[in-house]
Every structure is written in C-alpha cells, then in structure tokens.
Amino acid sequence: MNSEQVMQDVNKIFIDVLDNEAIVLSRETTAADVEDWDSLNHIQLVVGIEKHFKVKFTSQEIRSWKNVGEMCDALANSLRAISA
C-alpha cells in the first residue's frame, strides 16, 4: 500500500468519523484545519485507523504527531514492520 492509498483511506475514516463529506486531508493538515477534530474525536480517529490498518499506536507516537502528514509515515512505519 502505497503513501496515496493510505491518505486516500485516513482521508474515509475522518470523513466517517467526523461525519463530514467535505473533508480533504494534506500532509499538512491539523485540527485546527477541521471542524469537529477535538480531543474527543481524536481518540475516535486513532481508533478507527487502527481497526481498519489493524495496526496499534503507542500513547507516545499520538501524542508526537503534529499533523497528518506525520500520523500517516507513523501508520506507514507500522505497516512495514507488519509486512517485515
């Protein structure tokens, strides 16, 4: 799966989870940028993201993300050592 794919994927889980059509995720992308990601939804997205990748995150690599850009090379990283 390449880095597209991904994005393409955590750009449905937020549109899901945040229940909004109008959602186009960048790398650059933070919570200030989306209407409705708080701490709350936050959680909700980790979460979907790791049940559709099936993948687990530490609490340390969430709380190190900065935007989405940065939670995709994690979920891609995780990803790798899964195939590995």
Contents of the next structure:
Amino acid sequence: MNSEQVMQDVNKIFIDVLDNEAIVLSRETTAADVEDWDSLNHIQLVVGIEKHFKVKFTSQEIRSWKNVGEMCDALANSLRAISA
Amino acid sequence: MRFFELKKNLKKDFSGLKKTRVALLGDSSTQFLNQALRGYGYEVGQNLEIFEADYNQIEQQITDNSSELYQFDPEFLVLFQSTTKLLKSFYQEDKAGKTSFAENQKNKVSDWLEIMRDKGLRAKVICFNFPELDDSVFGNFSNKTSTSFIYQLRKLNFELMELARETKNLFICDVSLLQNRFGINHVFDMRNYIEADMVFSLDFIPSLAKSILDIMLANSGVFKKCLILDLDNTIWGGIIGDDGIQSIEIGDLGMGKAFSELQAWAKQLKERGILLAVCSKNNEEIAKEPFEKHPDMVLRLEDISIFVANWDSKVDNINSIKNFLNIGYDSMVFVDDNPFERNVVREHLPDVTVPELPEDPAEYMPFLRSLNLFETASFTDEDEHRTRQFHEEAKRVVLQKSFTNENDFLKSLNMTCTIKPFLDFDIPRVAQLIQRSNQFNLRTVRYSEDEVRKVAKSNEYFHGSFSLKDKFGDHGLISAVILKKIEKSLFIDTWIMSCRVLKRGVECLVLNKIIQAAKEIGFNEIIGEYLPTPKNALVKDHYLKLDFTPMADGRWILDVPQSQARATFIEYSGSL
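Could you switch over to the form predicted in complex with the partner chain, since the one displayed so far is the form predicted on its own?
Now the complete complex, all chains and molecules, led by this one.
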C-alpha cells in the first residue's frame, strides 16, 4: 500500500470520526484546516486509524506529524515494516 | 458497544426518553466519558442531561455554595478519581502520611458527602473505586508494608465499601473489578494520559458507561427480578427424557461441573431475592425427577417459584410465568442453550433479556457473569423470603379455585393487617417498595431511603406502612402511603402496593385509614392524583373506583364528611 492508497482510507476514517462528508484531505492538510479536528478528536482519529490498519504509534510519532502527509508516510512505513 | 457507535447515538432523537440529570466530576479528563454516558443512555432509554464540571474541579464544585453543581441539582453525581492521580498524591506524602493515606482519602470522600448533604444536594453519588496499579517499588513485599502504594490502594477500596455500607446515597462503581475482567492494557491508554490526561482507553470507556448506567437504572427501579431456566443442556448435560436420571451430566459426571456451577449461581441469586422459574419442553413429571431425586442437583423444587414443563411454545409459557409472578417482561432473564428458542422468545417478547449463551457449556458461567444482569440498588431481609411467598401464593390459588364466591374465599384467608407510621426498622423496606413498585403506583415518585426518613420526621405528612398476613403465610410490608397536609386538604403524594396482594381488599383498608387520618385533624378533602407511566395503567381508574370525584385539573377529590368506611375481610391494628 503506497501513501496515496493510505490517504484514501485515512480520508474515510476522518469522514467517519468527524461525521463530515465534505472532508477532502491532502498531504498539506493540518488540524487548523479541518473543522472539529481538536485534541479530543485527534485521539479518536489516531485510535480509528490504528484499528483500521492494525498498527500502533508511539506518543512521539503522533507528536511529530506536521500534517496529514507526514502521518500517512509514517503509516505507510509501519505497514511496510509489517509486510516485510 | 464501541465508543464510535455510542458517539453516533448523540445525534439521534432523544425525545420521549426518560430524562435524568447527571453531574460528572473528575480529577482527570471526562469528555469521552461524558459522550459515552449519554450515548449509552440512548441504548437503554435514558435521556441523560449531563453537567460536566471543568477539569479537576471536584473540590471547588463541592465546597462552593454557588457552584454550577448546586445550581444544576443533579439526581446522580458521578465522582471520578483516577489511580494515576492517586499515585501522584501518594508519592508526595512522607512516611506517616503514606501509612494513613487510605484513611485520609476515605475521609476526604466522606467529608465531601457531608458537605453536599449539608448544602441540601439530594443526588445519589456514584463513586469510582481505584483499579490496581503495581508501581513496582516494593514488589511482592508491598503486601507486608503499609507504606506501599498497593497496600494503601487496596485498603482504600475496602474503606470505600465500608463507607458505602454506612451511607445510603453512596454507590461504588467498581472500576477495579472491571479492570480485573478486561486487563490493564485494555483499560489504560498511557498515550491518552500523557497527551490529554485521559486515563481510560476509548475501547474501555463504553464498559465503564454501562457500569454507571447499571447503577442508575437499578436506582430508578429498572432491574431484573426473575431468572427463567431451560433444563436440558442448560442446567444439566443431556436430555432427561432420552438419557434418564442416571445419565444426565451434573456433579462429577462428564461436563457436570459446568452445569453445577450454573445451578449454584442460580441458587445464590434466589437467596438474594431473584425468582427462579423453569421453562422447559418436557414431560412435567420426568422434568421434576432430578430436582427430587438426583443427589448432585444444587437446585431443588422449593427453589423454583414456578415450574413450567410442557410441549407448548416457550413464548406462551413465559407469558404465563409473567402473569403468575406479576412482573414485567423487562425484569425477566431467559437462559436457554437452544438458539432457536432464544430467537423465538427475542422476536415475540423483545423486552425479555435473552443472553446469547456460548455453545460450550464450560463458557456458560464466565459469559453470564460478564453481563452483570442482576444489578440492584438495595438488599433487605424480605428479598430472601420472596420465593417462599410464591409457594404460599400457589396454595392460595388452589384454595381460591375451591370457592365460587370471592367473598367466601377472602373470609377463609383469615387476613390480618398491621398498620404503622414509618418506623426506623421499616424504612429500608418502604424505600425499596417505592423503588420497585411500577404497576400499583399512582404517582411513581421515587423517594430514596434518606428522603423517606425525612418524611417520617416531618410534621407536614401522614405516612403509613401496611403489612399483611394470612393463614398461608406472611406477605410482609406490602403497601405504603405518604399524605401531604396542604392547607385544609390531604394530598395523596404516594400510594403504592405490591401486586402480590391485589384483590384482597387492602386498598379499601388503606383508604379507610386515610379517611380516618383526615377526620382526626378535621380536614374535609382528600386529593388524589394519577400520573401515567408505561407501567401503571393498572391503577388508571383507581380513584374512580374508590368514588373520588374528578377535578378540573385532572386530579381527584374525596369529600371526607360524606365518605364511609368500606367493608373488608381484613382484621387490622394500628393507624397512620
């Protein structure tokens, strides 16, 4: 799974968790760009992504992401590590 | 249920659900718990209006007279203190402080309760206990020194139980037990804790919400009263009709241990006041044989309130069990190993709780225990005798059939009734009746034990409890009234009766005593009110039948000087 495919799934999770069909993520999207993406919903988004992809992030990883792109890269890396 | 599903419930239509005001006070973040509570409330028909205090404001909310807590005046107060915060304050103590830590923490809670009582807060308090955390400072030696964290934590949990035993309006939400079931890795998410001071994982929070709602519902009179058991492959292994009494698996035979455990559990429930019923597709005589003769059976016929074994549909049989026991479908649990029977019952009687029993009998008990089906808000001496009362009732039914005239039957019962104002000794039972009575309940005001005590002390009320006996046995305390003196009239604030004694003339005797009380203080009017609920249609025409006159506002009035005592077949003593 490459970053782009990962992004599509992540987009669906955002729509589901934030209950907002209009969300379209890009690599550059940050929390400031999406309505309701606050710290509480962030926790739910991370849990949603972890469950969907069956991965687990560390606190430092979660903190290091500057935007959606970096998050999806980290996710793609974890997935590659699992399949390898 | 998953947290996300509960969260989706928040957008659903809550209108028509029962409103309950809940205050949520925590020393850690409570936002997710707030959402999960309201979302889970939807699942069980509750519209929870939740006041969530700001982060870590327990002390301020409780001590400040003008705080939002007191303005909100909740019916329930959820008090959430976390183990992580507890650990932090424990580490700040010196040796002496550590040794008396549990005691001091308990006193803190007990002080809070006292302050809230003094400030007139009527809420029932649901206090979390503390899930265990091994801080690995002393290792196993923790058990041998009172200066270790785990020593003080366990002691504190015990102290909280003691406090709850002494404090009527305090209930403990056993988070520690929940953690034992799910494991600490499921319960905690350290990342949430580090990032947002949110100690519980999203996966655990729904279980926590359920546990809190279980306590609230039991306090609102919603709880299970009856366990209906299938026989073959449910309480013993094998089929009695085919295998015969020697070959059914129970005790040490085959899978017997699994079935014996289920029976032992049912027996404990019976001793706690849960009625046991048998509902089995069997020949009655054959089905009863193990109960009478098998040496390894834990359950005996006298443990069973009603035994139904025939070849009719289980839906019809559960219906007749319900009518005999006079309880609602929503207070029944039906346990059957057969998926077909379970589905038929679910489809036709959706209010009956039907656990999806695992296929392997070895899993029966772990599964049934995990559901917490039998939460309760009280336990009194009467609970232990409930099954015996139904056996006495069965004898009455036989007697009644021998009479063609109702009055002759009533006369033959030799009924006697003791009437008393609320006495200390009776108040727990009165309060329990107030919580439990759904059908014969005119206004369904759910007073707590403390509130009943206040009524008992006040001059503004008449109050009375009615206990009935007959030649077959003692019904115990079966009816109560609370009458409020409002100017020159007596308002029937509460009139409740156990349905066990319907059609015995008790309501006429109660009315006679109400009239007597009104006459004694020279009041000319008695005012009654019927507030409908989904369950009290039984008493819709109660005041009409007792010759009250309808008033313009829907209430009912009785003119005292014009009214006469009604005839009953009950000997009585005492008064309100």
